[in-house]
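Take a look at this single chain in structure tokens; it is the form predicted on its own.
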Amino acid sequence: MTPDIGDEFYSGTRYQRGKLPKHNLDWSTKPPVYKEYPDARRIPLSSPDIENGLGLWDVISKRRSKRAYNVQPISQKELSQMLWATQGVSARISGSALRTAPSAGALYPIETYLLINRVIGIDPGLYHYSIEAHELELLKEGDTSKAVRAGALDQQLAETAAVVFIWAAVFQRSKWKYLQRAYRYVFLDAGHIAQNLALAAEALGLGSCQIGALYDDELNNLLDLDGVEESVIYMSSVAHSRR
């Protein structure tokens, strides 16, 4: 790693009144904001429940990391709760499809992979979370908890979770619109859908925590992601916690 690369990206990515970067957006190159495995098998999930559960001040202040957990599974319908509160279709709105977590532009950068473990009535594997249909899409069948593991620096959490959240960025979705500012916005994007899921398993009853420390080519490796176009930026644990 390049020494001070972060305070040369931090500065060299500002905006200055007067000196806004200028371009023209070609509609015609604009990124699709979904990303879709169409030869994956397909798993479709429960639609959300948002009449009941926990008031939000109860939920936020609840809300702690765990990261101790029992083997006791999750529910399917719990799951797919989960992920329509981080990027679930909450509205739309003149042919647009609007999310639960903020997103700078409305360009959805982050595509979400699940290792699921201990999930009732859907396999061991990595999936990809098809956001438009709200169905998983399997990647890879099998156990593959300790592959993420060591991916997450060795972190034992990232192993014995039900579920573990892996995040990607597709840079192009925010890079179309914001150049090189993009990439601030992206990694903001991450951390409202991680807040979204940590309020969300708390909710449930769950414990999750977020896991930022990763070993990036090891896990863009792992789901087939070339680390550039598309790389994995955050990820978070979920299962019941150990009390």
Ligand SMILES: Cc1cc2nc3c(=O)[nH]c(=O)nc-3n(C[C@H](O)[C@H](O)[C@H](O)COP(=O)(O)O)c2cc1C
Contents of the next structure:
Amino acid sequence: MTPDIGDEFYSGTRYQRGKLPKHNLDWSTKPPVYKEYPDARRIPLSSPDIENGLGLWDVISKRRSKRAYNVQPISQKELSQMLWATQGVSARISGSALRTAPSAGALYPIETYLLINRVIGIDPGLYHYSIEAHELELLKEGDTSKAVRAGALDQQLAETAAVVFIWAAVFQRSKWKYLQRAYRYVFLDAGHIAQNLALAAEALGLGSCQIGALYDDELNNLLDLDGVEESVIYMSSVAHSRR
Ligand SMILES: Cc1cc2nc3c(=O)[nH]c(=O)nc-3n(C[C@H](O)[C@H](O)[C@H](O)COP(=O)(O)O)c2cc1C
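Moving from the form predicted on its own to the form predicted together with this ligand:
Below is the entire complex, every chain and molecule, led by the chain shown above.
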């Protein structure tokens, strides 16, 4: 890692009065907000149940990072609920599909991939969440939990979870408007998404833990991401917890 690169980045992307970057938006080059895998096998998900569950204040006060999991699988409905809570479409206003978590400029740079180990009725494998359709797209069938654990700095929770949410940023979606400052917003966006997941998991009686310690290249290789245009930036493990 280059010494002081973070300091340089932070000071170089400050907004200063009278010195905002001059940049005209070119709407013809606005990147799409969805990634699709048209050839993938698709698994439809049930509609989210937004009527039931614990109240918000209970959920906020009870949330803790949980790292020890039992082998009980989670249900497809629970997975659907959590995916919707993280990035589901919750409103359509003037032609824009707005999501459960806020996003700078409504540019939605974060893609969700899933390591599925134990979800009733869904084969283990790596999947991509198709937001608009609220469906899963199968990318790789089979058990890749050891590779995901390795990519999470060998942390056990990334292997033993029922599901690991793996978030990757498509930087150009945000850079199109915010130029280099986009690198601040992309990570803020991911934080909102991850917190929604933590709260949704808690509301469902499941345990979750954020994972920021990761070997970028290993996870990018696993998901066939180039690490420049799109790169894994954050993960969360979810399962029935032992305590
Ligand atoms: C950005 C970020 C990265 C984190 N990375 C990891 C991680 O790699 N492994 C882990 O076990 N916990 C990780 N955590 C969880 C923190 O250790 C945890 O939130 C903290 O100890 C406070 O405990 P609490 O979440 O139970 O309130 C991360 C949390 C955040 C916000």
